[in-house]
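Only one chain is included here, represented as structure tokens and corresponding to the form predicted on its own.
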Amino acid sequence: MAVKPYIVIMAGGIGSRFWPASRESMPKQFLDILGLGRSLIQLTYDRFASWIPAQQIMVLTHADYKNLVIKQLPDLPVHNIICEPARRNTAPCIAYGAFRISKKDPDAVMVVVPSDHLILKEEAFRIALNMATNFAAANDALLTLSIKPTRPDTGYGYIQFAEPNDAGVCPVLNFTEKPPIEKAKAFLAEGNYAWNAGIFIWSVSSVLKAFMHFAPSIYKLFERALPHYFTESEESYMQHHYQQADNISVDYAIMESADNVFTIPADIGWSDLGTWTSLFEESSHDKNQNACNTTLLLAKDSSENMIRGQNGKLMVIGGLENFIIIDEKDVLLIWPKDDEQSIKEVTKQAAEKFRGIFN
């Protein structure tokens, strides 16, 4: 790779759509959801560690998860774990990371990636990043990788793009966040729309300029922290000021307003693993199209189910089709796949009524 970027792994979420496996005390990114012997954040770190120095890999996480990051990523320098004292969505944490990197290397290119996505075609991913980082280093540009849609999914953001320029990078015409089904179908028919993968590439100077113009309150909050970065007072400053930041995603804060946004449509074997159904789609299936992480399964007249059980526990399923069946030690979830978007609301109800179980 011609440009050696700084990788920022975002790992502060709770993963409520993966409840009851994902809990506030042990979110999805720290779980071995895929059954590969490595957690999602470990797989994300591994994806970069073979060709990016550990000093250039950072993890942005909630302060509650610092020890989990240290335990699961022992090769990551501890000072590269950036802790948020409060959850304020992606814009503040990205601004925090960008200011911190800029103090160390003002000419740096920054790659922002979620900690819990699946990327099967890693060489294609590396090639796409090579193109993106070279473009970001040479241009005042905000880039995102995008994915060709395979279905009219209403759970993703859509990017409308123009024909690629000479560098093979496509100008972005419009962002549409989670459209209704009819609009999603129209996007697929039109052809020049892609899913937003949530993977961003930009120079720190470009993204900070965008924050200054479109999210000035966030910019000023973290600009005032410049004397504190990499000092003993950094944590104290954030404890006192971080929660003042607007609770907003980077898409809404800057990407939808900026006119220098580009995308690279990439075939990288991507899944956001955002729901049990997305995990179902990436899992192996038995002859009845059930996906199950245990060999101890007896299923009769049952198909298209996502089944997760405790190791060594026999799962007996009868007469169920297209269900999510998750058996944790203290919670059993049986929920229709077609209504999985409601699981996030169910976790809120569980948190209110059964706080100990939810956490």
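Switching forms now, from the form predicted on its own to the form predicted in complex with another copy of the chain, please provide the structure.
No partners, no molecules, just the chain.
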């Protein structure tokens, strides 16, 4: 019998790499960045809504985005929106979510997923997730669903795994954050490395035990909050105490230290849509390899451009190769794809020079 896990959708990011389409007030996960008529968080919600009851789907987000979540996910019970009053990376908010679920259902299995990734192979994803939740329900184990790598990408974390056990899950040997290119190439050649996609599966009891051992201050902070969960005092308690939590990722806080970590390397058609370039790769292209979200494009001597125009606006470009062109109502960005990493820097400059009005 399949375990029905609790789903925790992580939606607190500000998506600065997608500026100016993504803003602090309207981050990437709330945008219909693929032009499908649904935002990334809506696509994420849809991925579970058909087989997990809405009461078991939760969204962990920053307090600023609560209204956006309510608006975009009207079927989600409002008390399932868990708000962090301050940004403290993933470890504190996962501990918060785990304690909260454990108060209701101490035997629960919990799945943590990002709100802004693309998963094309839904069936493969669900099969892998079922395997993982069944294993997590039966074992004291911390699992990740990892991605079979297709290129020696230096922007991801790599998980080294051993041969699968009888349940089809692989013990994890090692985590390596963003390796240099030579190392990444070697990982691919080895064959027993997969990308860390930020998808975690565990029973709340297992993950809380791990927090207790490896991140005791975070554990204690949210354990003391137990009487407040699902009460009127929860919000004010968090307002006062949340910011004391260590600013640390769940990978660093527990996964890299625990010895009961497993992974299921899967081919689920995954992209983190982490950059304009990765979005470009997931988009459809015209005969000159331009990707444009509208049909109102006239291009001459132009190829390999990632173009995002406004509804009904004509884009006329000449002599542009390998550029990102993002036209928003209040910001126009024209930037070389090869220099995408410096957009973040220019966003900062814009924030400073123009007092944040374009952020």
